[in-house]
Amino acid sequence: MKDRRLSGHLLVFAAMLLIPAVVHDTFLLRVFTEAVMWIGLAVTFDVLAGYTGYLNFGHSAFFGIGAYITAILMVRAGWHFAPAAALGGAAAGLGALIAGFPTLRLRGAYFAIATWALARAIQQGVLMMDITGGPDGMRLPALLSPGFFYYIMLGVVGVTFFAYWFLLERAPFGLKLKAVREDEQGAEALGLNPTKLKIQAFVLSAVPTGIIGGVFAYWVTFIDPASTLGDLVSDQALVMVVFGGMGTLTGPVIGAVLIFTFKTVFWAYLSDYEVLYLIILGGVIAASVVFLPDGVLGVLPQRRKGVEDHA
């Protein structure tokens, strides 16, 4: 069954290829690049969201220090952008290593909101440093290839897929996560070290979305506080993720897709009413937990023959 699951993944991300072939039109290649951005930010949130049970209201703040980590080497140090990328996603990884030994001992709320505040924290400190421009941001140099950029998000969010799929799906570190989010404490008796293991996923979640965030970086040219490490980023990603079905690998990516296509009609038609769309979002949410509980993969019909599917 899991085979099969990973063959059509297969296809679609082969499908996927195409569509700079197809897509002549820039506007429409950027709208696909971005839809796969966030299909890869759900996808990592949803690594210790889904799999440990503990929600990570800060993961825009990975998203930024991979973002300005790629500015800061490609602009003050004249690096190139593949380097500079993979050091920002190294740096965002060495964040969470380092900020998960005191968070992850919290539990809930708690950890729900020191992880907010460590992007707050963040974000006031870029605000502040003038090798990031502060509140004026960076400029990156532009690149005009919309092709270009298409196939490296596409790239870096397909390595993600997959080799989580390998890990969580087939390896036994997914297992142990599972256990630790069912039964922290019986997972610790039967030998597992929770703590251990919730630090390496949360590693394993920040360092792509570390490099996500250089390729929007280079992507955009021009990046600020607001734009890379506002609460906008943590909270689509949840919604996202929460919409489309925690604890699996196919539900964010469902999840993304709906909800990013919703954004850009909204956009694209009611771009007046900002906050009425941060209501709807907070309304998704809200109903998902309600109506949802297994988000939209939990209504499909082989899930409500009792298939499990984590994929």
Given for the second form:
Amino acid sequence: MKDRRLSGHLLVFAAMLLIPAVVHDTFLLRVFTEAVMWIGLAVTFDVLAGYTGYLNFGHSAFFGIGAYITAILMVRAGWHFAPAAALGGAAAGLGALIAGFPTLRLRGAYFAIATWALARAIQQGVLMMDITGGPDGMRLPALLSPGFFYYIMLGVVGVTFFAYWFLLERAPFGLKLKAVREDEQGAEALGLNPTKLKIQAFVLSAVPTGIIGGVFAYWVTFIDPASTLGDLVSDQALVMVVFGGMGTLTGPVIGAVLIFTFKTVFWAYLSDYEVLYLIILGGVIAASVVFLPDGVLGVLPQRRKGVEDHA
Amino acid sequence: MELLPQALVDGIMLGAIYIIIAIAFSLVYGVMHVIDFAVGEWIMLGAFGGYYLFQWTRIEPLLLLPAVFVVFAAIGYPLQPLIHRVLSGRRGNPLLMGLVFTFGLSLMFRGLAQTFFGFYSLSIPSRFSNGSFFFQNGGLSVTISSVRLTGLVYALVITGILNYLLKHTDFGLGVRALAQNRDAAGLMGVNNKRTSAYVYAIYVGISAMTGVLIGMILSLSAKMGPDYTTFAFFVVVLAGMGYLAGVPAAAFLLGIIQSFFLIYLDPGYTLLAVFVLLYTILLVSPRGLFGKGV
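So that was the form predicted on its own. Now I'd like the form predicted together with the partner chain, please.
The next block holds the full complex; its first chain is the one shown before.
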């Protein structure tokens, strides 16, 4: 069963590799690149929210740290893109390690509030700094190659997805995280180390997010605190995960694709009413929490059985 | 140095307003076990409600407060069953789901407000806006604007009413019983659903009224919500979640931080300071400054 799922994932991935060969329209390719990016952000968000049961309202901080480290290294130090983005991911991971140690002691809502406060503090800090350009943001050297960015984004997100799939669905690590989610004290009584597991999950969620942030910065060539560190990054990832189905790998992907498609169509036809998007986004979260507790994934008949098997 | 008394007085006047927000917020948390991410948006919507009601009727906004309360309590009342549905049922992590739900509400409200109210910063004109009292003693002088004094009086009145409601009525007894032990309270005949719905309605109404006050004293805009959500969290976390006696100290601290940054430092750093302090307190003592939270 699980191997059949893996071959399904591989098939989808192979199909996505072929997209630039079929799609020659630059605009469409940009749309696909961004869709892949949101899949990555939703999946990384779900590691902590769905598998470990900790809502990280500061997910944008990792994205922003990755983007800014990459931008600073490339613009101010003249680094090449690849090492800069890798270091961006490492910086996000390091940030998760340092912040995670004290923050993950907090449970439930306290954790959510703390990560939210920390992310907004970082955003305010970046607004005030000189090296980041403050509210004016930063401009990166432009590279006009849509295909390159599509493959880079797909590569980063693909590696992340399959690494997660192995760690969370095949290796015992995923089960350990779920044990922490269900009953932290019980997990501890069974000899697990919840603090260590939670920090591992936090770092595991942060590193790819930072790299994705770095790719995003080089791709769009302009970043500012609102676009990379703003609440909207965390908000959208949260909607995608909740709407698709928390605690699974497929759920966030489905959620990301559906929400992003909707967003793109919305912007294409209704861009005069951009704030309407916030209303719909909020409405979708609230409604799916009330009516779709397991997300879209929970509505599909055979999947529901699978969810009950796990429970 | 001569500005020190002014900064303190301004801070305390502002802090009084935050007390009200935090008490209502704590009440909802105590009874319904939900952290309402939409608190700042209720304040924002209330402020606009007051603003438009004033534009329409041209009555002194202070007199409109009861009307704002009634309207928003009526909006909040039917929302409680939805929250109840989210918090109960077969969901894996009800507390987080409650958080996500109110978060969705807050996004929706912010979008609605930006659509209909625009992006401009407004203020609610009041008869009290212009007057002020001036005190001087030697080299030290303090100016108290009458609108801020009104805020203080409002805070005292609402606290008094809430205190009476909680300590001297059957409804208040039910609320306190629910906060202590939901099952036992249910066995003693407290209607959980109805009491929770009333509490949520009161909370929404009070937050909205306070929004009108904030619109009179400072300003209102469609984007103000998240800042006040932060302030509410700040006060409630510093006081200790559910520990009402800690609220005044935390609220005055927040007010004083704001006025000090305004007078002595760069107001641009206010939010940074608030976030850093909130984060630090959560790490050092998640149960609040006094260690008495839940």
